[in-house]
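The chain below stands alone and is given as structure tokens, in the form predicted alone.
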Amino acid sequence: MPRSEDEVGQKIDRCFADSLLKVTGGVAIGIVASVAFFKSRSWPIWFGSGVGLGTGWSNCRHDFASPYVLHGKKVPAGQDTQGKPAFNIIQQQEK
């Protein structure tokens, strides 16, 4: 079982790498748009980096808000009292 501080460290590393990738992609797209369409103005570069930073921030917030994701298999287990299908989740073993 991994320690909680290790999980937080992995999430921070993943957030940093994801945000850096998105900001870099936004800047690259901004540079191309600036040169190709906007007569070398700088606002597409800033806009692209802002969009990249915003999406990275949003992904990090989502990653830290989800406490623990169970990986498993959804198996039908019959019907509940209202006649709706019921399911059990069987947890997969980590390797």
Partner chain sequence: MTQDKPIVETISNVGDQVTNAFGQFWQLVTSKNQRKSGLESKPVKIDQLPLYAEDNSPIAQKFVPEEPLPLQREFATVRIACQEEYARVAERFKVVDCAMTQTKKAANRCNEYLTEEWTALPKAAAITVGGMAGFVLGLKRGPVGRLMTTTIGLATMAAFCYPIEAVDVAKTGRAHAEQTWHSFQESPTPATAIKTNLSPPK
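I have the form predicted alone already, so could you send the form predicted in complex with the partner chain?
If you are looking for partners or other molecules, they are not here, because only the chain is given.
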């Protein structure tokens, strides 16, 4: 059974990773928008990073506010997350 400290730690890790992903995405979109539409001004990059940071923060808040939330999927037994059957087809070797 995992310790509560470890569970909180996992949530913190997830928060940081998720926020980093979102900030990176926001900055990337900001750079593209800045170059493509705004004559290479810098504010779209700041705006994108701010949106990413805010999204990450909001996700973290929700994650910490509901302690029993599970990240995953419910799938029918015998299938994987993509809906494919969970068994492998092995070719029978000819003797």
